[in-house]
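Encoded as structure tokens, the following chain is the form predicted on its own, with no partner shown.
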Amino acid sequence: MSKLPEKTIGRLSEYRRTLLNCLANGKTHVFSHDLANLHNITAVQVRRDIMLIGYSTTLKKGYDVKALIDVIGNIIDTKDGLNAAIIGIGNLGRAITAYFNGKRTRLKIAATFDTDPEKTNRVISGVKCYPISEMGRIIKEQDISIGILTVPPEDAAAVTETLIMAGIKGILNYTSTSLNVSPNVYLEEYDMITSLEKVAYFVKEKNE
């Protein structure tokens, strides 16, 4: 299979989350237009995404929910799983850790890091928090390949450099600082202020 577009991977993750909810509620099959309505996209887009991963159905009752979950999992997940670490265990870091752990069997938050001595060497939200000075060693020891940044914006660049030197291959940046990384590191940046301002703009447009 050729490399899938970034937006397709994002939608596949969203589809899987919805399909898992369907399965938990006892639903065994789902139509493309059902998924489309739940994700505010077109049924054509859903079918195109699912065709890209080589899945199809001839059943008139739609896609087999469990089978589609498995196919998406084979595309997104790694065989042996991946470990992630959160750097900055403030309110946002705690919330992400508590929410995410246990949601996926092949992707887990294995460690967190902080500079606050009142947080380090403790288990917070089910995960041990280490001093940020030990980040390089722990990342190597626990085979961590993904870093999630929830540090103050002024610390983001320095922390990123340390992560890359430790062998991190992917970074999810929740800070407002734009980062520069080498081509062999995948970077995803999420700026909550920009997202909120985007929503506010479209609310304003509707009101006007």
Contents of the next structure:
Protein chains: 2
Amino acid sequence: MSKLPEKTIGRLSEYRRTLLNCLANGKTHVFSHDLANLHNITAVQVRRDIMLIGYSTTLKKGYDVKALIDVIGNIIDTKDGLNAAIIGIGNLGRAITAYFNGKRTRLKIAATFDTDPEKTNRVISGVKCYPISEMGRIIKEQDISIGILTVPPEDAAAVTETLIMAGIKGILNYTSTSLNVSPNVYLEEYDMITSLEKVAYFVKEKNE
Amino acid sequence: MSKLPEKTIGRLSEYRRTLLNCLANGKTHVFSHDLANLHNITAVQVRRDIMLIGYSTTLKKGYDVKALIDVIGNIIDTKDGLNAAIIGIGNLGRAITAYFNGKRTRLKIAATFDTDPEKTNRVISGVKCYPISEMGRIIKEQDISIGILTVPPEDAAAVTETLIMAGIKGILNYTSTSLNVSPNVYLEEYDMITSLEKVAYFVKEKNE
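Next, give the form predicted in complex with a further copy of the same chain, keeping in mind that what was shown is the form predicted on its own.
Then the entire complex follows, led off by the chain already shown.
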């Protein structure tokens, strides 16, 4: 299968999250318009995405929840699992570590890094924290391919350089600094300010 | 001006973040293709967004950084400021409180809420934490219009109901539970799993 667009991958991941909730609530089938409502998109979009990954349904009953979870998993999960590392184990780093571990078996937070000697060489939220100075070695030894950045914004660029030198292939940037990476590294950025500003704009519009 | 699309608002907020960085680095002008590169979009998209908000430039020097920051601020900021509250003051709640306060003067985390008696009636990350049972009263008293949800996923639906009853107009949901709200409440959801799964997919694609 050829590479799917970024936005499709994002939506497939979100559908799976919803489907797992459906399954937990005992639902065995779901219609495209139900998925569409839950994700604030059109049913046409849902059907197009799911057709793209080669799954179809008899329209009467809707999609088989379990089967669709598996099909999405075959597309977006890795066969052998991937290891990620968190760089900067402050409140956000801890929150992410606790949030991820145990949720998906194929993605694992394998190590965390920090400069604070009070944090390094300890187990924090279930994961060993190493000094940033050892990042290159640990990333190679533990076959870590994804770096999650939760360092102070002023450190983001330098840490990214070290990550890429160590062979990291994907970066999830939670700092407020936009990064520039070479095209062979996949970069995903998230800034909380942007989300809050969007909410604030629409709240303001409703009030006016 | 008519209501702008959600995605445009998101991008304007991101442009402003970049422009503020430019300003801090002493840059006075910036070209659309520079902004485009930094945000992994096309220059045409950047110019279209900025034309939409009624700003133009002499092509030779690019956009005036300071002026464009002001124009974007006039669109997306509220005149009188908006108050937000964080519900669930665990690691993520603390990270967000610390991150926001002091960054934008017109958006303020005015209160936090939790059920844990060890946290309530104390100041955490600079903001007073109240018991969730007092949420309705405090939200009205402090004119809070945005709720940021960082509670455990199983509590998300019940807390949302209380928020809406208390008159909240916008919700930023960081739990792994998708919410359903009435059309007069603006909902923005963010799930870290989706971001990490996107990175993992593209890392896997690069390796194959």
